[in-house]
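First, one chain by itself in structure tokens, the form predicted on its own.
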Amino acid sequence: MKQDLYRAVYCSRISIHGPPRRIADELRTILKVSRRNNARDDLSGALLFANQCFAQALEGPRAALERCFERIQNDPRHADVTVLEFGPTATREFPKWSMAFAGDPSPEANDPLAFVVFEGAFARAREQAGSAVLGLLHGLVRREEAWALA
């Protein structure tokens, strides 16, 4: 295992208010800034937005990951930040992505599978929810990669 490779998995509720276009614009801003910062800091990961919630996995050097997560926890666009997993990892799940994205930015979009995952995460079923979120993100990113190649 690379000594300094860590992973964080968390969920949060969106606290962006306004019309759907404003929410979609904020999501684009989050992705643009995150991709730039993550590439600079050697972080990789994936972000899901569904059911008015975020699920994210981030991986990279511990110090950079901690700084990034501190920004997330202090970001007013996130509420109820719930850490599901934080610790060393042997490999990156998302090595090609400074920040992969999956989801529908429209506030009325609902995903039944994401609902179940978020429900478990916010109910404090952290052990199961961390691996469920990671699995969901991994599957969605692979699906997006396959569609991009088609």
Contents of the next structure:
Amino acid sequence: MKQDLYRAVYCSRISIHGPPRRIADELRTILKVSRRNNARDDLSGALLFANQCFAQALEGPRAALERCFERIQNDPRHADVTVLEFGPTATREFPKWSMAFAGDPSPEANDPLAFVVFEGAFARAREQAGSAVLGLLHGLVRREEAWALA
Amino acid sequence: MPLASPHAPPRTGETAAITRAGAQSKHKAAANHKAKRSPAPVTGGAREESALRDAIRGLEEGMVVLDPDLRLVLCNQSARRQLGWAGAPPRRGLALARLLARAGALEAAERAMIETRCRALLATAAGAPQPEKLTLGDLSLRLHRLAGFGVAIFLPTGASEGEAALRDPLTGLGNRRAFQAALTAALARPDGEVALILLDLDRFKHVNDSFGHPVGDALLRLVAERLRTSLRAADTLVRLGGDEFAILLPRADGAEALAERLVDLVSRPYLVEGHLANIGASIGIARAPMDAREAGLLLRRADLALYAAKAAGRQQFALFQPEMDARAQARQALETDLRRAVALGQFQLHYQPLVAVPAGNIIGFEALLRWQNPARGMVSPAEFIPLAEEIGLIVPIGEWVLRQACRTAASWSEAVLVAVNVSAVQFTDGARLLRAVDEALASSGLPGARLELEITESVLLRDAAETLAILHALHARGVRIAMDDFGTGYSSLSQLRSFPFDKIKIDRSFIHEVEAQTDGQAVVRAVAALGTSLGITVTVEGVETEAQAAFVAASGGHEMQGYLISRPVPADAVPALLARPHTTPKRQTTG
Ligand SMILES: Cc1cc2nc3c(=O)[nH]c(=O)nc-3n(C[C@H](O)[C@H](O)[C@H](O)COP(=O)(O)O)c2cc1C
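Mind giving me the form predicted in complex with its partner chain, seeing as the form predicted on its own was just shown?
Everything in the complex follows now, all chains and molecules, and the chain you saw is the first one.
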């Protein structure tokens, strides 16, 4: 079972249009559904929303992870998905979280660190971007476990 | 992009069931549901009839019941599907001829045959005991004379016929046959309005080759699922084969919006069997009745649109435009002429010198293909080479070029290089390419070391191990390898190290930028420095002015080529060029 543990890290751009309230509502729904589904499917991970972009790390048994990713791909609430990393992993980075969340849905809230990472991620350098995003998520989750939305 | 999630309303429609796995049981449920709601007849006979109807509706086997006038009593869902009936179920009382006329799965002769046989059966004494068998292509029917009544037609669904024969086993979608039936049926509807969407995956072969067929198959299933979830119940989705899908929409408008969504959706990344797969989708659309009214023509036109979408760079959709027909015809004519040119030997080689920097002496000539057609005049290689590559003619043309260039070079007074362009297509059969090189060298007597092969970056997109093996085999013959048009394609500097290049030719676009901007300068300088450190000769193409030549010298380039030195010249003008004093531009010698 251990060797079947995989992790995917990707980022994407949000395609929900509307006031911050509307976006916050959608995010809350996404999180609620994600947490329910991921707990059921033994998946864990973290989701960041900043600068109108998502970054997500998802980890768990390969088949469940691939199925979940496929559902996420079919989701019209985001676009321009770029996979930064996908492969087997020995350990979970977010064992405690069915889906940790960090972010602020208001468009003015630009996290400068996230900005730098997203810029890099959508450009070429994928190998580095994967671990950079993962590191960023990790830091944010630790820092913000207290105030995570929803 | 719409916010609502892709809609997939419950499939209550009677149409399009042809293509959908698992639709059968839902249709049964729908039929039962309807039967319950219809005003219930209470009398004994009526109740029996209604129960019988329900039973027949739910049959897996197709069944059509006709009264003694050959008017329809009942035609169940399975029969409609097999006959290629689209739209609402046929009315009771519909004449058999009319029913058959709208059965898209049948040819005219087959329709006539069924009707004739039914009439013949009616004429037999009531209660003819044996069912009559009738085989039409892969459709097999049984005709029963019903005692005291009309005729029943059964359409069995066996493993090799009916249902299974209409299904693509890999994805569970309909197959090409189901598609043809659905298309014919849709076109036969009174409005005849249809949008036909052809979808081809980009780079699927690459995924299949690098991760293996099981991964490719799993990927096709995911693609099918993404497509399926974005369609409506009345749309028909089939896999035509390979990585080709087709969608029929029962209306012409809305096709573009859907195509745009599908290109986006299918082109999103996939995680499949532990691999990350990035593929794209190209789409061609043709609409009836505006683009064509007949199935074959509609399909061809959608195909032309698909071709245009791919030619425009893939991962997009294109609507059929009347010009595409003209373009296809022009292409066809060009192909005919090109084949004739190969047979008649209408090609010529011109030679353009490459000179050393800064000495200015000619170190070789690049052989350039010219096609002089009696009617077309001089045809540009940019026009005919892509076509020749597509239809495979590039292989014999390339072999002729090799032979001719080696023979000509062997006659030159100086032992300079001759450079020949080799197409990526020629690399798909490495053994044949090596044979052609050997024959060209042997028959001309030219030493391998005087032959240089110029390849483009697209060669490197192929199987790396195989390409490397071919390049090493060429090296073993003393033949030199040049990377042509460097900087225009996908090549990266790291590839320069993984492949055994003797030379890099920097694309002409960079030197043209030199005078205007600094980007070109930086590229030329960087590549020259890199080439020098890797021991690779760096040639700058397209040098047209003294200033550009001076820049090449200043930035450390080793060779140059361009109109400043000489245009490409016919073979008989080469000796004069070789005899001419060195063409070093003035400023260069001083600098
Ligand atoms: C950025 C983003 C991240 C998401 N992450 C997850 C996730 O981790 N798990 C999940 O089940 N759904 C996730 N979703 C939601 C899925 O796209 C989809 O709506 C959901 O899985 C459907 O679940 P249901 O079939 O239970 O309704 C995400 C959606 C977005 C836009």
